[in-house]
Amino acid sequence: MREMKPNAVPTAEEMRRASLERVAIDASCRRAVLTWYASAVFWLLVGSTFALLASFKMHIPDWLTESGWLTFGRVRPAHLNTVAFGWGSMAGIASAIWMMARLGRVELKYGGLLVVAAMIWNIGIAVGAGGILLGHSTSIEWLEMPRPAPIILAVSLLIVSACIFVNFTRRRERHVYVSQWYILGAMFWMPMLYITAQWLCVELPARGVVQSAVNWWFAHNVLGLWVTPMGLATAYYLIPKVIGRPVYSYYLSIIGFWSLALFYSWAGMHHLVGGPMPAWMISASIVGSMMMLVPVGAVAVNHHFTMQGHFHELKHSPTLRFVVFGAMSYTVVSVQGAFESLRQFSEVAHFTHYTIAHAHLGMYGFFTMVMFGSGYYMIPRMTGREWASNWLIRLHFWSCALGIIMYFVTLTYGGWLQGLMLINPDVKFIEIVVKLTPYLHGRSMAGCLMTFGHVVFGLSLVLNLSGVGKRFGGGR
């Protein structure tokens, strides 16, 4: 949300017509905005499902070894493209749909088209993971989908990132917000990081190293060039528009946009750290990596001072609490990654659970959470039903808040302290498989947790879908 500004101060008429005008561009975005947000969560629900599977065979090996499509090998593959294409993807396109709407003041353009692109999607995720759970996964992380999944949906993405351009451009807000930079920014990235991806390293693959660079460019990228910038235009969104005031400095954020842009399409290659990769490529990704305290100072500073004096918001606000957890966590999730990405962090951090933690604080406590804060703030508008339960809410957000901390706690202490001992060869390697053991049930505990929070979520929205609730009030 932009900043406000300072003298001008609506009068009653003004207030009015604007609420009116949310109400009809609210609902006409309601069709596009419920399917591609109800299928997020669907997805999330069976992608939550495949992650216990996965998880529980960490410290049970031979649980279920006698279903083939249930293997360790095929279940989390499964559910990293579930959760990651189905609910991530699928969560922030809705949320791009109506932000883009809501802060152009213009009703959705295309809207029947947007549906059509979220069953094609929808059609591309199910082909996906049952073809990864049927044995023709292409083994290249975050690229395993087998054909023709990555076709369709690269059709759908094409369709939504043209009607969102399409309908930037039709506007009657002439002034550009930083949320509309970030959805932008993504929905130009993502289909050129994508098909450029899936076309170098399975449809034409390159050879040798070159394979895996353009890998973990595609995979270090779909992180920072397409879910980061949709959770940090949902927040940049959100905290203001429920507290009420505008974000602390709107030149920040567009420094914030623009290092983000510049250095974040370097730092993929520091996974690569210590393999036959050139020197230079290495040095360069973990110089982008550093420099990603830019953005992320800038983004965190701009939060921060939007918040100050109004933290109290948080105990009465369902979106503030679930958005401003996962503003907290992008910080210490990006300024961990800088460190990540030295050498000699590295050299204990890499190939270990430290890793995993990582990674699920950014896509879980960062991403995730933002965006059950955005379903919270939405679906009632679209609805025009407020949520059914209180406690739900509540029993949702402490269920995935304590799940993904207790969870990064317990494999970042013993990630760190397996990498430790992986690189102590006076170790065997049995005595660090024994003494991960209580970590990894510490993992699925906290799976467990995060699961049961999504099946509340899961139920709330059924709730709110199917008419039960107060009616909602207004258009703000």
Second form
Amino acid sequence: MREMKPNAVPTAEEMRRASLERVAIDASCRRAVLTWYASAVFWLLVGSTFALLASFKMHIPDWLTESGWLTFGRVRPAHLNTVAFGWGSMAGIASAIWMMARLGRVELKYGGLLVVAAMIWNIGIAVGAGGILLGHSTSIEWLEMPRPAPIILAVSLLIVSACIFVNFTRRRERHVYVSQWYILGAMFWMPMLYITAQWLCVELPARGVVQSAVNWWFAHNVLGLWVTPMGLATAYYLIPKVIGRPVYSYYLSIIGFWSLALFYSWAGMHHLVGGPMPAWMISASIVGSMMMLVPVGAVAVNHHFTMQGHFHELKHSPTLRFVVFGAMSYTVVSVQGAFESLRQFSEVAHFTHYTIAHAHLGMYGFFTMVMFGSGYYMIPRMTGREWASNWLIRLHFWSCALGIIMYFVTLTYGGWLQGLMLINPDVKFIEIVVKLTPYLHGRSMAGCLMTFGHVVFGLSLVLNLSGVGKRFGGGR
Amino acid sequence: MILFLGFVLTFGSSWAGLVYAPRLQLGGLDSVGEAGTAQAYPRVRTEQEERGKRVYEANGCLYCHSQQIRSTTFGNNADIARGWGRRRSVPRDYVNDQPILLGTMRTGPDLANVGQRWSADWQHKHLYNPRMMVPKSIMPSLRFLYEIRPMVDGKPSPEAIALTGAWAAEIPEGSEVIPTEDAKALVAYLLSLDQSADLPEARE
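Starting from the form predicted alone shown above, please give the structure in the form predicted together with its partner chain.
Complete assembly follows, chain above in first position.
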């Protein structure tokens, strides 16, 4: 955490020098960050298209069935992989590169290498998503991309991690802020997770249900040790930055970080609750999931008290609006997730759309919204242009915010009904299918709203990158 | 550096607990009976059944269909009461599955024992268009696994799928629907799904 001495007001000269330093740092990140972030938005648009296809196919089952490559079971994993590894990971890496430079108070080195890594990553996603559509999916959830895509991604990931670590050792600011812990953690964990999981699920596969254990250990840790740390790092950096006051409590942020590292990594087996697994494993994961209330509480309290008295600023700062929406979703989704792991709860919720709603609240309501906020803050500092239109930003926020709320409410309610019917053997299966149809339509409408927001955001970004907009007075 | 030590220890603990420990406990599990023969359970799949499993994987069946029967004490015993299986699934049922296809969603019914429920003919018709067999189904049609071709000498071949109702009128006069090798393999795989063998550890 930056030491903020309330009684030591910086002089005008110090402020000018700090401002120049930030301009130089931003300029050094320009190519790398723009490449990663713009690629991310490209995959967001591709992934949203797959999402809509999959969603509409659930209530128009005879649509586009002439050839195999657009069948539901291929479009659905293509959606997951393009949004999770294309959009989410790339936007997270863009934010991480920039925050690490800013917080270390040192210009980014090896920016060119990071641009190359982004290109490699893009090739990996294209090969992986294409492979899934052509019918080469591995059918292991979150690891569907067929060879050679995982190898390509792993190479890029190792380059990114190495660049981040080397830049970290070159830092001029000795104090290490909580955002840096989260990013270093993510950059350390993800390559290990990805390589271990690929190894034990695809290359030299573990036999039978052990493979399921590795699968969900990985899949849940992608959220817990990769996506969540990058999202929280961004929220921890941007909220204090925009409102101009330090984080409420240093100690809470320590507790939040280490309890997340310890407990989240144990949580994955609740995806297998009730399944043919040793009971102790599921129990261990339920404990891990419940203990997640500790880091979540710590982060929620910390962000709330940081924001206290500054909520009116949500009106003026699009960054803050997106990030605070994300931070609030994080609290809701994590508390929900902790209870969802309980056996009594899972008897209803498991195997239903309730879980899908939960996953989207996390990946979208929390992470994606934070990454939008991060883009709104970073991009003008990279291009030297303000956003062309406030109206477009507002349109983006409201269509995505309303879209995800509608998505969550519709599928949570529909999913719960589905769960209650599934465990009532007197209800015929086909009746469940029929009763669920209105909620599937609702999901498609919500998806259209979110996709519309993404197109608006894409338009804003293209305008900004092509130099439309007022000149940005940098240094802030 | 303490930070990195912490990263390694937290990560290592969950790896040891959730990856290494189950491997120690279950890694040595094998079929019962004479391994590698038709008498063993679970038996080794035929080449065609394995090919069918790959078709199942390629087309993402697992995003809507699970393959696991839960214990009588879980969820009002609904899995068994629905007739999806006679006993709960246990780790041994999956020792020959690579990858394992437990699934996490039930938009459609569980398939752990689907081989006991339907004939090959029913499966082909259902895959070609699910609504021909289950009018209100939302399962996608997998008709890209079937070939529509003119009948030879005006006579239907023995392999042809007997379409009914509107679906029969949809194809050109004098043509028939023939399953591709992939479709036949997929049906062979579905027919092989059967966990009815009595295993001592599955008794409750």
